[in-house]
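A lone chain, given as C-alpha cells: the form predicted alone.
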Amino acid sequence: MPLMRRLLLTLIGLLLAGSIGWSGLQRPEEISILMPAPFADATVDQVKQFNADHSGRIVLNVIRGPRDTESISDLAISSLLLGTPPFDALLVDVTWLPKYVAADWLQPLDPWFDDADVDALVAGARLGNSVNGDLYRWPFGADVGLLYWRKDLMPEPPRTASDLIQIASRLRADGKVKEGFVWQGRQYEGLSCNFVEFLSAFGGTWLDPVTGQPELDSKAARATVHWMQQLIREGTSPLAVSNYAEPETLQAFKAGDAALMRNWPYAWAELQSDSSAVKGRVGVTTMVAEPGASPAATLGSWGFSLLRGSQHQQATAEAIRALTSSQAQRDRFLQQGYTPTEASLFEDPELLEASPVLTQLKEALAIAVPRPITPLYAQMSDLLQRQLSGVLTEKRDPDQAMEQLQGATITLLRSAGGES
C-alpha cells in the first residue's frame, strides 16, 4: 500500500476513535425543576417518558417541595436569595409572579411560546401569566373557586347570597343534613380566595381596576363581611369553618354533613370515589351572586417559570412543554383530576365521559378573576386574613375590621410608592 494511502487511513481512523471518545465524553444536560410535593408526584410517569424520550440530551429532576403554598414559597424564595438556587425552573402559584419579576428572578419565556400557543388556553388558564407584556408563566393546570351542591337536597343550586342562607337553613331545620355551607375560614391564603368571590357577589372588588385604590371599606366590602359573620352567627356554617382549610372542608361535605361546599376542582374526583357519602349525588356550579353583581371564581393554578440564572434555557424550555403537553394533560386529568389548560380538551369525549364535570368548569374558568395583582400581594392578604379572622370568630366588629383594613393596605402601599 502506498504511504500515503496509508497515512491517510491512519489519519482517517485516528480521526474516527477521536469522535467515538469525545462523544462518549459528552455528558446530558441536567436540569432541575422545583414543585410542591403534590404536583412532583402527579408528574412522575411524565418525568420518566421525557427522560427516556431525551435520553443522552438531557436529563430532568424534579426537586420534591414541601405541600402547602406558604412552604414551597419560602424555600423558593430562600434559594433565590442566595443566588445559586439549584434549580433551572419552579412552578409558581398564579399570587406570586409580580414579586418574582419585580426581584428580576425569572426569564421571560416568549421565544419558547407564541401567540398560537395562548390562545390555545381556556379562558381563565391565559390570565396571571404574563407581566408588562412580557409571558413570564406557564400553566401546568386550570384552577377556579366552585360552589359544590348536593343534588339529592335541592333541585337547583342557590342564585344569590340570601338564597344560600334561605336553603341552607331550611335543610338544616328538616335535619336533612348537619351543617349548611362549608368553606375556608382559617386564617391562610385559602379565606383570601374565598374573600374575592364572596365580596364579587356583593359587588365589590378589593382594589379598583382604573386606579388600584383599595376599597375594602366601600359598601360592598362590608356587607361581604356582615354575609360572612351571618354565616356562622346564624348556624348556616359552623363555627368551625373559622379554622377550616381545603381538607376539613371536603371532609365534612364527602362525607354527606353539607349541604353545600366551597372548593376547588380537585374536589370532584375525591366525591365520586366509592369512599364517598355522596357519590353521584353532587352538582358543581359557580359562587352566587346578589341581584346586580356578577358572580365571580377566583384564579388559582400553579405554572411554570424559568430562572434567569439558569445555564440550561433551552433545555429547561423544553421539558416545560413537554410536562404541559396536551397528551400530559389528558394524562394528569384522567389519573389524578387536574383540570386541563388546552380548550380543546373541554370538548374530548374521552375526557367529558370520564368526567361530565367538565362542561361547568369551562365556565366557571370563564368567569374567573385573579387577586390582585401586586409585588405586594402576599402583604395584603396577610392585612385582610388578620382582620376577617377576628371578625368570623366574633372578636372584631365587621364595620371596624373593614375600616381599618383600608387605612392598613393604604399605608402599606404607600410605603411602597404605590399609593399616595
The other form holds:
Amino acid sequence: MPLMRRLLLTLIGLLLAGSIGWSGLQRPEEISILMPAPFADATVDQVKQFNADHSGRIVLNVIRGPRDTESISDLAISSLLLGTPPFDALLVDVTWLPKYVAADWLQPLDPWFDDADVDALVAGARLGNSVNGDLYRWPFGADVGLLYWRKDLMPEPPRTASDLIQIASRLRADGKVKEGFVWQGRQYEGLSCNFVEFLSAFGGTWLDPVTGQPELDSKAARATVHWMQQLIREGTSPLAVSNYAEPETLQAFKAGDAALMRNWPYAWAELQSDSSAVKGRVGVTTMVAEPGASPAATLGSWGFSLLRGSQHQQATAEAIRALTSSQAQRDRFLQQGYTPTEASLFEDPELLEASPVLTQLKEALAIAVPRPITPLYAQMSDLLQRQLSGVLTEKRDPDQAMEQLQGATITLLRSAGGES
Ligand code: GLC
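Can you give me the structure for the form predicted together with alpha-D-glucopyranose, which would complement the form predicted alone we have just seen?
Below, the chain from earlier opens the complete complex, with every other chain and molecule after it.
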C-alpha cells in the first residue's frame, strides 16, 4: 500500500478510536437536560444560541417533561433509580433537593459557581440551592407566591384574612364581580404552597425548623383550615377552587371573573396580554396576614442540578451557566415573564419599564418562606393535601383533619428515623 494511503488510514483509525484530539474532526459532546414543558419551551431560542456558540464542541438537547412537579419528579426518579438516566442535568423544584442529595444523585456545583455568583442573587433566589453547605442547584428563575388584586374594584388590596373576606363579600353583594378570591385548592402540590401562605397569615408553621416537630394541630393551623373552609362555604371562593390548579385560577382571573387571585409571578405577563380582560387593571402584593402575624410568600422556583452520573460534567455546567446568564434572564423576563434571579436586574430601567411589578416581586422575595426542608417532603405534602382536600370538599371536619394529619406526620417522620 502506498505510504500516503497507509498514513491516511492510520489517521482515520486513530480519530475514530478517539485517541487523538483534532478539534475540527472531534465529535461534539451530546448533553441533555430534563425540564418541565413550559420551561423547555421558554428556552428554545437560548438552546439554539448555545448550540450555535458551541458548534462542533457541544450539542445540548432539552428533554421536554410533564408540567406538574409531582409527575416530572416521578419521571426523574424512575430514571435515576435505573442507574443510567438519559440526561446529564435536570430542572429541580426547590422541594426535591434534600431528597435527591440524600440519595446521592447530584454533583455539587461549587467548581462552577462561586460566592460572588451567589452574592449577586436576589434574596429569595439564594434559598433552597444548598444542602449542608454544598451548592447543588443553580436557580433558573425566582418564584414566590403573590396576591393579585383588581385595581378597578378596590382602592387598595386587603391586608388581613378577615379583610379579604369582607372586601370580596361586598364586591359580590354589589354585583361588581362574580367571584371573590381564587386560589389553588386541588389535591396537588399547589395546595400545599397556598397552605404555607395561609398558615403564616395566622402565625403558624408547618414544621418547626428548630425542633423538627410538625405543628399541624396548633391553634394557628386549625384557624387556617377553618378559614379555608369558610372561604368556600360562605362563597368568597367558588367551590370550583377545590379543583383549581394554577392554570384554572389564572383563567378565571384573566377573564375578569374574580377580584383576587393567589398565583406565581409568571401570571403577570399573561394578565397584561391582549387576550386579558383585566389588562392594566391588576395590582400585585403579598398574601394577607392577621394582626400580629407576618405575611409570607411561599418559596417556589426551579433550578438546574447536575447529575453525579453525568459523563459530561464540564459541558453541562457550561450549558447551565449559559441558560442562567444575565442575558438569558432578561430575555425570559421580557418575553415570557419569568422572574430573574440576579439582584441588579430588579433595578434595571428597561425591565422596570416593561414591568413595574418587579418592585413588588422583590418585596415578596424578601419574605419568602420555604416548605419543610426534608428528604421526606413529598410524603409530608401528600398527607397534608389529602386532609385539606377532604375539608374543602366537606368530607372532613377541620379539627379532626388537622389532628389526624399531625399524628400521621409524626408517624412518617419517626418511621423514617426523623427527629419527631
Ligand atoms: C411552581 C413553583 C414550585 C411549586 C409548583 C406547585 O412551579 O415554582 O416550587 O412546587 O409551582 O404547583
